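Heads up, the chain below is alone and in the form predicted alone; it's given as C-alpha cells.
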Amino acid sequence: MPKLALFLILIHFLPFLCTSFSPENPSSRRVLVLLDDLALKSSHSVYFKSLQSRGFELDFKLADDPKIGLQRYGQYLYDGLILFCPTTERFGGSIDLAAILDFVDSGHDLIIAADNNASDLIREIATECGVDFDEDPAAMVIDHTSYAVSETEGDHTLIASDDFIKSNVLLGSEKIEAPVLFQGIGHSLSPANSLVLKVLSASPSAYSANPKSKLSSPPSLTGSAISLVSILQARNNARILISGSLVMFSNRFFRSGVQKAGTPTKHEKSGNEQFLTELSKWVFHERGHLKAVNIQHHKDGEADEPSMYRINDDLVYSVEIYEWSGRSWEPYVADDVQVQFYMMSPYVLKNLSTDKKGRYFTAFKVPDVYGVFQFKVEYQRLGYTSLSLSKQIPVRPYRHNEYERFIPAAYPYYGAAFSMMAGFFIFTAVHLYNK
C-alpha cells in the first residue's frame, strides 16, 4: 500500500518535473497567470496565445483564489509568474509579498502589469524590484506632443512611444517600426538599484499627473526620467518585467492602428505585439541565456590537467560558451570575453580568442609568483545572463634540483671567484720561488 501511494504521488508530479526549468532547457515552461478578472483571458488572448504557441503552459487563476500556491512540498510548481491583477489588495492561498520575492530569489521569472488603479500590494512588489510608481493613485502619464492621434482629442494619456532601449538581445534583431501604445501609470527607477533598466521611456515632454484636475504643483515625474516599461535581471539571473499599463497587452492595442502626433506616417498596426512578444522571449530565457561548459587548462604541449603549475610554465586555458536560442544551444560569438589569473588581484588578464564555434581559448606564461591562484571569467553584458567561472590551482616555485646549474646572470661572480683562485696560485708560486 505505501508503494502504491508513492507511485500515485510521483505520477501526480510527473508533468511538473518534465516541463520544469533545467540547465539544459532554461526557458520557463510552466507559468502561473494571476488575473483580476477571468475576462482578461479573452481580452488579452493574443498575448497569451503567443506564449502558448512557443510551448509555454499557462495556468490561469484569479488572484484571490484561496487554493493558489507557488510551491508544494518544498518544490516550486511554476517556472514563471505573470501578475495581470493590478487592483488586487491581497492574494489568495499561500501567495503574498514574501512568497513572490522568494520565488524570484529562487531564480524564477516575473511579469508585472499595473495601471493607475494599482494597489499598495502591487506597488510594494514593484518597489522591491527597484521601481517606484507615482505616489498619486490618480496619476497617469500625459504627453501633449507625443500622444497617439485619435478621432477625439482626449486628454493625451494615450501615448505613442518609440523611445526603445537599443539592444538586439532584448528586443530582437528586427527593428520595431511602429510606435507602442501606452496608457497607464509611470514609474521611476530606484537609484540604489543598478540592475533595473528602462526599456520603453517617455518623451522629454511627458509628465505624470491626474488628467482630471489642474496642476497645483510641479509633477514629481517628468520627461525621460519616466519609465513606461522596465526590466531587471537579478544577480541570480532571474528576470523581471514591469509595465505601468495593463491595457498595452490587450488585443485592442495589439491590433490598433497608430499615428504619433506631429508625424505624417500612420501605421496600420501598433508596435505593441512585436515589442511585448520579443521582450517576453527575453524574460522567459528564450534569448540572452548563456552557459559555459568544458572549462579546461593544461601545460602547453600537454593534454592532461595538472594538479599544480610551476612558476614560468606556459599554459593553455579554454572554455566553451553557448547561447540558448529558444530550442537549442547555439555557439555564442563575441570578442570581449576575458580570463584572469587571479590571486588577491589579477596577475594576468587576457582576451580569449574564439573559433566562432563556441570555444574560447588563450595561452600565457604563469607569473613568477607562487601561491594559490584562480582562473576567473566574469562576463556581464547587457541583456545576457552573467557568467562567473572560477577554478583554483596552486603555483609552486622551482625545486632545488630544477634550477639551472650555471645561471648566465652570475657569470661575473663565477669569473671573479676563479680569477681570485688563479691570482692566489700565481702569488704563492712567485713568493715561494722568487730569490
Given for the second form:
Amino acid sequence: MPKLALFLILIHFLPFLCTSFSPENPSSRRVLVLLDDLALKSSHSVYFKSLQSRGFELDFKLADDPKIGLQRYGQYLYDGLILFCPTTERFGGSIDLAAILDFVDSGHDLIIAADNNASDLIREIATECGVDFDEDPAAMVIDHTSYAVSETEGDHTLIASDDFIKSNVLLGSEKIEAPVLFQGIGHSLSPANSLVLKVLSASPSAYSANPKSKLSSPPSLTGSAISLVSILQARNNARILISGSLVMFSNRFFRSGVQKAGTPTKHEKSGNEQFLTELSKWVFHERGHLKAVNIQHHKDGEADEPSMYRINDDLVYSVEIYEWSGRSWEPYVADDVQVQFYMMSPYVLKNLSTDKKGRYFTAFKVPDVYGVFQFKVEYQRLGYTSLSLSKQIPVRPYRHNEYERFIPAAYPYYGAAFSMMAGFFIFTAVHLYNK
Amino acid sequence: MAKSTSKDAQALFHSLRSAYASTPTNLKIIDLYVGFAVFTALIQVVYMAVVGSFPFNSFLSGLLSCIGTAVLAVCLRIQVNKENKEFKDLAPERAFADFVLCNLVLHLVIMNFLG
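Mind pulling up the form predicted in complex with the partner chain next to the form predicted alone we just looked at?
Complete assembly follows, chain above in first position.
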C-alpha cells in the first residue's frame, strides 16, 4: 500500500519533471542565436539576459560554425532562432534559406536583425517573410526632423522614433514613454503579403539613402512607408520579428538617454529596452497565444451533447478560451468573440458573453431550416493567434409524430373530414336500399 | 329588352327543372351528396379566409376530403347513369364497388394528413 501511494505521488509530479516542449505549452524554450562575432554576446548582453531570465536557453553560435544545424533525425533541436548576423553570406552546417523557411513553416519563431551592408542571404530570408530591404547596400534611414540629438553624430541617421503600432498585445499594456533609437536600414512591406505588419515606422520626413554621398536621384523609400521594425504572424502561428537595425538591440542603445530633435524633454533612458523586450515576449508566445478547449453545446435544460438537433430547438453553446502568459494559461477576456451557426452561410451569428473566467457562452434557437450545420468560431485579431473552430452537427425536421395535434383552430377541418366519412356511410346505405 | 331576357332565363330554368324532374331518384341522391360535399368545402374556404391558414395541412386535408368525395361521387353518377352509353357494359354494382374502394383510400390518406 505505501508503494502504491508513492507511485501515485510520483505520477502526480510527472508533468513537472518533464521539461521538453509540448504543444500544450507554446512557450519556446530553446533558442539558437547565430552571431557574426562572439563580441555581440557581451555588447548585446542586456537583451540576451532578459531572455534568459524568462527561462529561455540561449545557444550562441557563430553563423559560419560548420557544426550548427536546426534539426537532427527529423526533430528540431530549437524552438526559436535569432539571426544577429547581418553580414553572413552563407551559414555553416546544414542551415540555409530553405532550412530556415522549413523551420518557420513548422511553427517556430524567428528574430532577424539586419543592418546596412546586410548580406543577400539575410535579404532573401526577409523577402520570404514579406519584407523588402532597401536595395542600395549603403543606404540608411535618414531623418532631418526627428533624429536623436547627439553630440558626436551629425548625419541624422540616429533616429528617435515613437510611431508605434497601437496594440497592447504586441507592445504590452504599459505605454512606451521614451522614443526608440534606431540606426540602420529601412524596409518596405510587400503589398502581396497581408500578414506582415509595421510595428515601428519612420516619420513622414524620413527617407532611405546613402548618408555619405550626395543625393542625386529621389530616394526609392520615403516617409512613413519606411518600416523600421516589422512583425509577421504566419497562418501556422509562427511569429517573426524583422528589424533593420542590429545596434538597436545593443546595451549602448538600451542605456543611452534620448532627446528627440525639436522636443524639450530629455529621457534618461531610451525606449529600446522596453520596446524590444515586450516585442520578444510576443514573438516567443508569452503573450497573445490563445487556445480554445472544452467546446460544448446542448439543448437548453439538458446536459448531454446530442448527436443531432431538431429545427427550432433552443440550444446553448459554450467554449473556453485561454491565453498563455508565459507560465500558465490565463482566462482570456474579450467581448468580441462570435459564434456562427453555419451552412454555406451563417444562419445565426451571435456574440458570446463571457464569465471572465475563460468561459464564453450563448444560447440561441436553431433556425427553421434542416441540413448539416457547423458551429464556427473564427477569431482573428491583431497580435493574437487565430482561432478557427468548427464542429459539425446535423439538424433534422420534425418527426411525423412531433407535430402539434388537436389545434383548436383546426376543429372545423376535422369536422369536415369526419362529416365526409359519415356522409359516405349514409350515402352508401341510401344508395343500396334505394334500388 | 331586359324584361324579355329575364323571361328567357325564367323559361330556361323552368325547362331545366322540368327536365331534371324526370331524372331517376338514385341520381338525384348522388346530386344531393355532391351538393353537400361542395357546400362543406366552401364553408372551409371561408373559414380559412377568416381565421388564417395556420394548420395548413389540416385545412388542405379537410378541403381535399370534400373535393375528393365530390369528384368520386360525380364519377359514380356518370357510370350508373343508364342514359350514358359509354359505360353500358359496366355493371352498376361494379361501379359502386370502385366508388367504395376509392373512398376508403381517400379517407385513409385524409386521416394521415389531417394532423
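Positions refer to the first chain, counted from 1. This is a predicted model, so every value here is computed, not measured. If you superpose the two forms and keep the largest set of C-alpha atoms that fall within 1.5 Å, you have the rigid core.
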What angle, to the whole degree, separates the smaller rigid part's two positions between these two forms once the larger part is lined up on its C-alpha atoms?
30
Between these two forms, C-alpha offset at residue 423 (rigid core aligned, Å)
10.0
